[in-house]
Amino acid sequence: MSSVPASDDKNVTDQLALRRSQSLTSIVQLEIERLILQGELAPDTRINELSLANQLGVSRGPVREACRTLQALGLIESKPNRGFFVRLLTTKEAIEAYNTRAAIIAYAGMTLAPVIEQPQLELLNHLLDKMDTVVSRGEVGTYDPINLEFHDSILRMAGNERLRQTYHDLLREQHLFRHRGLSDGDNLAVSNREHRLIVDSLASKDANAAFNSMRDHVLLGMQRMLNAGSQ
């Protein structure tokens, strides 16, 4: 026991716990992931191990280990003797990811519908209202986080963490498609109308309707993305 006050003691404990869980590799991994998802490392660019290591103040070991993890997650790919490259999703791969994501969340909706409870429906309705508000105010940037929370809430309520993880793995991967981040324009209002259909089907406790509304929402989102990309 040290002589410092209890509050500081807890601080030290927390810092140690943090230190233990955060190896250099995991920090580097999160940083590369951030660079990729925020577009600072564009698809198809090579990841220079040495310069990245210097930039982060570490050696190449942790960088390479982090890259292996990100490779398995599908964010980067390894070309032997040539290095790691940020992955670029083809249109075919993007379509496949969308369909797989549709399979996942439609199943979640199907299992959730028969057992959903009133407070859960209220939470979803609350998120719907928030999205309507930001759409009507034209606050485009704030829609996405609420949208994300809406879908994640449904996955949480479905109660299958593995299903939820798979969904997020696919969502992360989809950032690697060219046409991501294009302005959605008026589509946000359309998207939220689909959200209402989803909540309606869940409220009616109709498994098939929930399955269809969730699947259709993802696939219609795919159509919007493909249309935006072809313009």
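All figures in this text were calculated on a predicted structure; none of them were measured in a lab. Rigid core here is just the name for the largest C-alpha set that superposes within 1.5 Å across the two forms. Numbering follows the first chain given and starts at 1. What changes on going to the form predicted alone:
Relative to the superposed core, I95 undergoes a Cα shift smaller than 2 Å between these two forms.
Shown in the overlay between these two forms, fitted on the rigid core, is a CA shift at Q118 smaller than 2 Å. G83 shows a C-alpha shift of 2 Å or greater between these two forms [criterion: core-superposed Cα displacement of 2 Å].
How about the form predicted alone, since we already have the form predicted in complex with the DNA?
Here we give the lone chain, stripped of any partners or molecules.
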């Protein structure tokens, strides 16, 4: 009867431990990201590793690893001898991100317009109707996820996954700036009127019109963010 060498047993145990650690770190990362994007951890706030570890019921190791990953994603920064902090995005950085996002989404619209199909238009119109429903209530928290789904749907339909990923990386960085712009005045309604212009341009299969409407929507969103910040 053969037996598994002790060294093999140790390798298997080490691999299982590594997988559990990686899985735990991913869960912690998602939770920290949620806290940041929902404003529960404000920009320039120090990440209290011990407090978070206790809150999440884990050791400090997964929290530290999750912070390193979020640092690479641009949400967290490390300050020497002080630890991890939620990144404070400057206005200049936010403007650069908006301009880049505008170029990406405009290209996606230009690519999609000539080939868009009726079921895809129906999905976009359905999302617009859902946003119209919550606009009258002024519910940013309800509007925002549908708004994100609308943009992501266009990027998915355009079929360029690398552009989509780059767009989402930029969006993650500037989330708090963009949320502030939507929260101001009647900007929810204004934003959704721009969405309808986008869908109209896609329905017309006019690549140039789709490019312009999507670019303008993001740049106007940038202006709303700047206006909100100057008040």
